[in-house]
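Presented below, as structure tokens, is a lone chain in the form predicted alone.
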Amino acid sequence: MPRLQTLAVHAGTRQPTPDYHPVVPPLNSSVAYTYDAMVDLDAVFADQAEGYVYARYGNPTVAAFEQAAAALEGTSAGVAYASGMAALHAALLAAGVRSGAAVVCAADIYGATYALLSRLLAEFGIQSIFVDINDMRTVRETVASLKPAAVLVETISNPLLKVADIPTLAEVAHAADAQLLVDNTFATPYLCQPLAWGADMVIHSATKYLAGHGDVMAGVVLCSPELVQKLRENQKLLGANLAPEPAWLAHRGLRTFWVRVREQFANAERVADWLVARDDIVQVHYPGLLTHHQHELARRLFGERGFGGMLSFELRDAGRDQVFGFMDELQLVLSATTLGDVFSLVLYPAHSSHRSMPAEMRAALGISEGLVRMSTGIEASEDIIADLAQALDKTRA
């Protein structure tokens, strides 16, 4: 019989192998697996058996949300990393990036994935070129004269709510022997799944809607099997692993992903058509009005679904002072430099999620400083408009 002091640290951690099935996937944090044999450990080492050995080469945990994220999205493969920025970095990665490669980006980009590019990146001698996505013509003669690495889009820019024409991307990345890579945050899988429209590689901050409630930080890249198997390698050096304990809340926020994001995108397209209608606004940015320059693209992309649940809008003759006043004026409706979440959410793009990007290019691409980006959550649209209608009442007087 063992001591006691050999018994506090090995009793009840060797179960048997039930013959039930909980109804909720298990939370596994442990590090390291043991194996009966280990010809059958070295079998997982060597990728010839299924199985784990140790927690930045995979965790079941993880590998649950791996493949309900990766179903969404239409394919059988996705690798979970600790945030979205690192699963960015890793899909360019496995594209190829590196010194003397580049990379074609829309200059409408997340302000973070902008400093990646044009600072972290050409310290190692990468190039990155912004173009606006939406002029063909130039990204095309970018695309064949520059032969990148990669093509990185968002499917709904961030945060003047451009819509990317994946399908003519795809063919002009391909023709150069690009991959596409495309950031589908904001659009979600339940508007648009680019895989399907010949994207190599789908990102997901999946902290935002996927996750869905403001409580986890996550990212994930969805791809082909084969892609999946570079990231995996690249993963086990880098060590950028989601961690069990928010893979288990990122999974358990995915089971009630088709119903938040109905409502959510739903208060978006009336709070959109409100704030048209205020003559204190000066424009609003959102794919679902008729007004946007991309509606029938957006409609060819989404079909019926919607158009997201993201909007952004300008205050007339605002600047830094003004919006700020707007903002601490809000009630229900919360100022936080998030997205995708139950609650509600504005952001000031200038000083917040584009506050890495020089101040002249924010001007040129139209990030003005009275530019408000919104979250609509899952509240009543009714209680939604009201804050807002205070706010904007008290702004203005």
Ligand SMILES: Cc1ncc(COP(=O)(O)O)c(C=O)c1O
The other form holds:
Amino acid sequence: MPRLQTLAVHAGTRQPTPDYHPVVPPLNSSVAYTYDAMVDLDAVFADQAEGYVYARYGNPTVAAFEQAAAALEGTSAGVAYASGMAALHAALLAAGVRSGAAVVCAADIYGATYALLSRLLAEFGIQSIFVDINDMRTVRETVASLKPAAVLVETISNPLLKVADIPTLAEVAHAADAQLLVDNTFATPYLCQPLAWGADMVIHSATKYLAGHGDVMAGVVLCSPELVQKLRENQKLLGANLAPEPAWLAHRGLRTFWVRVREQFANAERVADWLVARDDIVQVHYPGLLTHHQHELARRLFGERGFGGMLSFELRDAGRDQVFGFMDELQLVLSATTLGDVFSLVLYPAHSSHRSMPAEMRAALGISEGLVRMSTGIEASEDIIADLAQALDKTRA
Ligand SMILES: Cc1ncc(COP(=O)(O)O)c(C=O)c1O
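So the form predicted alone is up there; where is the form predicted in complex with this ligand?
Let us now look at the entire complex, which starts with that chain.
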């Protein structure tokens, strides 16, 4: 019988594999895996047998989340990361973005994605050109002349809610041997599966709608089983892995994804319609509005499923002080730097999501000092609207 000191370490561990199945995937936080025979471990190392050897190479809890996210995006392969930014970086590297290569990116893009390309990757000799993704002529000319390794867009853009014509962009990218990478964080697979429209990789900040409760930071890249090999290889070396605990939480969140986003998206439509009717709001950006420039495109890509849970709007004659005043008056809607949660949230792009974008570029894109971005939660739409109304009324007074 081993001594107590030894039992303290080993007792209860390495239980034989049971012949029952837990209904909910268990949280498996083991870093390493042991086998009855060394040859079995060797076979897993050599990819000749299924299994796990070391958590940076793969983990069952993370794999369960990857499978679920991949299924929602209509594929069977994906790799999860510690954040959406880590996922974006991994997708760019796997697409062949290297020193001397170019990236054509939508100008209307999340601020940190802009900074990753324009600052960090620029230091590695990667050239990024930012284009208006709805100006298809310029996109075609830029992609054809630059021959980039990747074209990167958001299905629905942050924060101006522009919609990308994914099938046409896929054709343009592929004609130049570039991969089309689509950040589907705002649209989610509820509205659109970019891989089915020809994209090569789909990226999510799973921190947002996929996990959905504001308590997990995670990212995921979904793609074909062929492309996933490169992501896995790089993951083993770069190690921006999603840990088992947040993977487990994200997977739990994913199980209610469909019902959450259905409510959130319906609430956004109601809030957008209500905002349009107010005379203290100059402009409402929401693809569901008939006045939105890509409303028809959104209908074509999203079918009858809706237009998302994100909108942005501009307060009339307002600068930063008035917008801050409005945000401070909100009682139910939270002023916080995230989106896609069950709570309704507002954010001021000029000082948070797009802080790292130069002020001139923000102004040129239309990210004005009066712009507020909103993510609708699952509260009753009447309560969300009442809160917006009282805060707007006080701001006007
Ligand atoms: C559209 C979009 N993509 C990517 C990211 C980055 O995700 P994360 O914060 O999980 O790194 C964000 C974050 O807000 C985002 O809005």
